[in-house]
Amino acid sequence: MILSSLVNASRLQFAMTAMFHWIFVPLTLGLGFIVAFMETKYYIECKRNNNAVTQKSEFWKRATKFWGRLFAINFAIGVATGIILEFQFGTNWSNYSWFVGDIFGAPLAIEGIFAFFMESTFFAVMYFGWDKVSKKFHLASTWLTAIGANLSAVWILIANSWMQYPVGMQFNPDTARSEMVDFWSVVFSPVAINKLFHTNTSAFMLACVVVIGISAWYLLKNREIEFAKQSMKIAGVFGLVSALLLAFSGDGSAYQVGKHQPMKLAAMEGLYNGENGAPLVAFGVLNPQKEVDNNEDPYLFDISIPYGLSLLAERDIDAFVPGINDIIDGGYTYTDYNGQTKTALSFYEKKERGEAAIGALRKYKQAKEAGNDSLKNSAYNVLQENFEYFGYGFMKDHNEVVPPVALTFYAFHIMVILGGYFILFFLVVLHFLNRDARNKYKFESQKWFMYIAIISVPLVYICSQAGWIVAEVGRQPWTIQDLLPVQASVSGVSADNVYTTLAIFFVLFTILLIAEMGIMFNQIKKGPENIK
């Protein structure tokens, strides 16, 4: 009970910190490129007029500075919350850090170099260097800030992807640590590549919706009409491209989940009993009475796309997709990522092999201390044969490997529905802007759409947070898939201490969020007209 309380406290603190952090990060990742696009237009206009000040060049300079200020506000607070987030690996998750620090630490170190050297250096030039450096160098600094922000996110995502699909590693029984043996396998794993594209394009989409929502507010107030329309045009094009790429990468991510984390996919769909030609639930309401060990119907109501899940998970409309019960019971055949046909082990078979691996590690250490090389080598071989199920040795029963189904299911479907909505949203924005440009009517007269655009800002944040809920809640109980569960990852600290720091962090982050929103709203209220 004490350990369970500590695990829950540590998980809750990390989740709270991560969700607060992710409020600021995606806007920074996308807004950096929007600012760079605008400054590029400013630079081109200056070159066209031999650096003479024109109304058009001043327009783009003001636009760049305005959105740059909003970028700067999020950048600063994002860095602050990110530092607290990373510190938790040492404070609350020290066993995890010991087990995989040699692997997990490498991308975090590279991220630190990008975030605190490249990104911060060029950010200073971008924000403070107007009229102090050449226009070309300032433009280059703005682009490098945007690229650096996304590169720093890349390494965090690589680290997170490795936790979901651990490759390029080897366990060292002498140190009881996992060691990296192939850096490029970690960087270019299929899970990492899809996560990079999916997460970054979601951030771009979020920033574009925010820019359109703020611009819509100006149109409602009949202020900065041209500024708002030009901002909407850039955000609309960038957002539509990002949303389409987001849908494409989301399909790839779901395929990777099906290959490497079938339990997560089953939870995403509320699928308890697998089938050939499995349908994809487009909309549904789960039965709260449904559990693994009963025969209740999983859904109170659902609308499904025939064969959709089989096509999504296996690229074959007739393929078998295992449900939660199938994954627990095992016995079904599947094709792994290397194209080999295998028979799935049951939970209790995996548990037996995990216990064998843990026992072999204990015997290895004892044999090493006793100087018994024969027994040591024998134990090492048993460990290697069973290591892929190492984490199951810490489990008590099959219910522990089932993630929170309802939270994963609803988060997944909210994310997908809103993702489809935003593709339509960007199309409508560009349609209205096109008609406005051809003098069919004034875009600002469509006040009903301005309200929709403003309401879409909180919706895109919900969509973004839902994506991370799917990714992280859906892989529970694992910190490292199949190798290390959460109960074996936490530090040996008091649960009361964790709850105390949780309360402190919550208050601190809430104050930071309120302050950030107050500063943002103040800057938006002032508008670009007051920027010189």
Contents of the next structure:
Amino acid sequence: MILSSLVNASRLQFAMTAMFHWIFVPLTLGLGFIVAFMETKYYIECKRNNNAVTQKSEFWKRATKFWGRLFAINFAIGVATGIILEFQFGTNWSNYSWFVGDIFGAPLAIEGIFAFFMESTFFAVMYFGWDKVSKKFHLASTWLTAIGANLSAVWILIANSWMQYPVGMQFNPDTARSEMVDFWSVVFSPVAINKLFHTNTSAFMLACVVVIGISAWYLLKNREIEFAKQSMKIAGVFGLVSALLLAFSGDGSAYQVGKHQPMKLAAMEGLYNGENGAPLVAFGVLNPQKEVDNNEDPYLFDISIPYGLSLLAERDIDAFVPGINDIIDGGYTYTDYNGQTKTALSFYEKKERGEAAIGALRKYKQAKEAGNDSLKNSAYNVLQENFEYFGYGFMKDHNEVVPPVALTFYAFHIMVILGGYFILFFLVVLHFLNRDARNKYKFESQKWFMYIAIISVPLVYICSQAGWIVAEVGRQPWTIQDLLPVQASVSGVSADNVYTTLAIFFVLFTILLIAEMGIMFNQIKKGPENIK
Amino acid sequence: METLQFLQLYWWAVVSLLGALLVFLLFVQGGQTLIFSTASSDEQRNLLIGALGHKWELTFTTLVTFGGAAFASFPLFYSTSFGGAYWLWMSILFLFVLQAVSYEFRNKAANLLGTRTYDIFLFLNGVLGTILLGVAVGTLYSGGAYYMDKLNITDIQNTTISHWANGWMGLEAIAEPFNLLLGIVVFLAARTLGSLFAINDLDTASQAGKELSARCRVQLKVTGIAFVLAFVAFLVMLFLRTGYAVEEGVITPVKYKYFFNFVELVWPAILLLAGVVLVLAGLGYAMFADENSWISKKSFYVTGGGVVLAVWALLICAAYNNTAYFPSTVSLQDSLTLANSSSSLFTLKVMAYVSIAVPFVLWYIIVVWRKMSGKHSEY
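Coords for the form predicted together with its partner chain, given the form predicted alone:
To see the whole picture, the full complex is given below, headed by that same chain.
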């Protein structure tokens, strides 16, 4: 009970910080490139006119500076919340930090050395250096800031992907931790590649929707018409390309989840009993009475696409997709990533093997201390044979390996529905801009769409947060898939201490969010008119 | 020497260098402590914060990278110290979060709390942030009240590897005079460097800049001398302190261990001595040379370089020469050593390749620093 309270407090604190961090970071990731596009236009315009000031060059300079200001406001708070996450690995997940620090720490250090310094060094030039450095150096700094920000994301996403699909490692009983044996398989794991594309393109999409939403507000107010349309043009094209790549990488991510985290996939779909040719629930309402151990129908209502889930998860419309009960009971056959056909173990078989691995580790240490080599070797063999289920040894019963189904299910469906909506949204924006350019009608006369564009801004944030909820809540209870559950990852801090820091963070984040939104709204209200 | 042992020493040197650079870059925090007393008007305050505001990200990034590198190369330290001295690290964290937003928010309209509140945040970060960082670093020598057993992972009822032995969760480190003295030294070093930075960087063409620069010179005479005295007191305490030697995994107390580390290794002693000479030279130039002379203006870099060398030497000697760093005050044999707390040979090797890029990173930071120095707009 005490441990569960500590685990909940630690999870809540980490989740709150991560979600707060992710309010600011995606905007920075996408806006950085949008600002860089705009400054490139400014630079080209200057070059064309031998550095003479023209109306067009001043236009792009103002646009660059305006969006750059919004970038800067977000940047600071993104940095501030990023360090909290880094500290929390140690303060709240100290067991985790030792158990996997050998693998997880390396991307974090590389991130610091390569990406953070690039981002922060060139950000100072981008923001303060207009009159201090040449146009070329400034443009290069803006691009390097955008690239640095995205590189930061790359390394932490590699680390996160490794937690979902732990590859390139081996457990060392002498140090009682997992150790890296293949750096490149950690960096280029298929889960990491998909996650990088999916997360970064989602951030680009978010930034594009924000730019379009703010521009729509100007059009609605009949202000800065040309500025708004040009901004929308860049964001529309960048957004559409990003949204399409997002859908593509989303499909890839779902396939990877099916291969490596079948329980997460089952929770995403609310699938309790698997089947061949499983349908994909396009829209549904879950039955709140449904639990693992009862026979209630999982859905109160659903609209499904026949064979959709089998196609998504296995690339085969007739393939079997296991549900939550199947994964607990085992006994079904599946093809692993290496193309080998295997029979799934039940939860209790995995638990038994996990306990065997933990017991073997204990025996290994005792034998080593006693200098008994034969016992040590046999314990080592048992440990290696069973290590892939190590984390199951910490579980009490099967309910512990089922993630919160409703939260995962609804977050997944909200994300997918909104993701689809945004493809349509960008197409409509580009269509209207095209008509406007051909003088068919004025884009600003479509007031109804301006309202939709403004409402889309909170929607894209919901979509983005929902994505992380699917990724992180869906993999509960694992900090490292199958190897380390949350209860074996936490620090030896009392729950009261964690709840106190949680309360402080909550108050701090609320104040910072209100302040940040106030400043952003104020800057938007002021507009780019007075920027020199 | 085995490759693993070499890489453990290498990475301790790299992490220590990052720590030393961090202490130098705390001039930003030191400058923040001047915004109410030394800066006597809003104009002067804006000038000072404007100058510091171009550099805060660098300090912040170095702190993050210092943490990341410590995590990657010595994960057991990260796990034991952060997870145990919970409130000490959390307090540092809160103070740095406040700083990060304050530069960006303080002068913006609709910032909710008003400029003065953000300036108070900067001041608090400057004073308490530096002191608490010093206290945390002090625990590398004075230790912490923890038990550590990696085999605890096999005890399903209680899997925590490191346990803190008291309910203060690190706050008790502040009450340890040695740690507190180091905290004060770091604070005074930061404030000294902050004053020197202001003298070096402020645009004295304006009346406000000229006045502020003159006030920083006056301030420097008090802070600089206090810094030197406090540093000497800290060195005496450190050299008289009992440290802990590790021989084949067994840890034993050794009187004057840190003093002997300097004497036996020699090169850290040379680094320390060179650092002290540079610190004194920089302070001397700033206090006594002609105010308009080049050397007086550049004394920030001379003293700063001295601080980097001295801190690097001190951190090196916390773990080199078979010394247990961050010793356990309740269970000596649980103390951390380079051997029992580092990452694996493979990971340290991978990161060693990565560290080849560090000079390149330093190069572009210096290029940008030079291009961005002088004549700042107000924040």
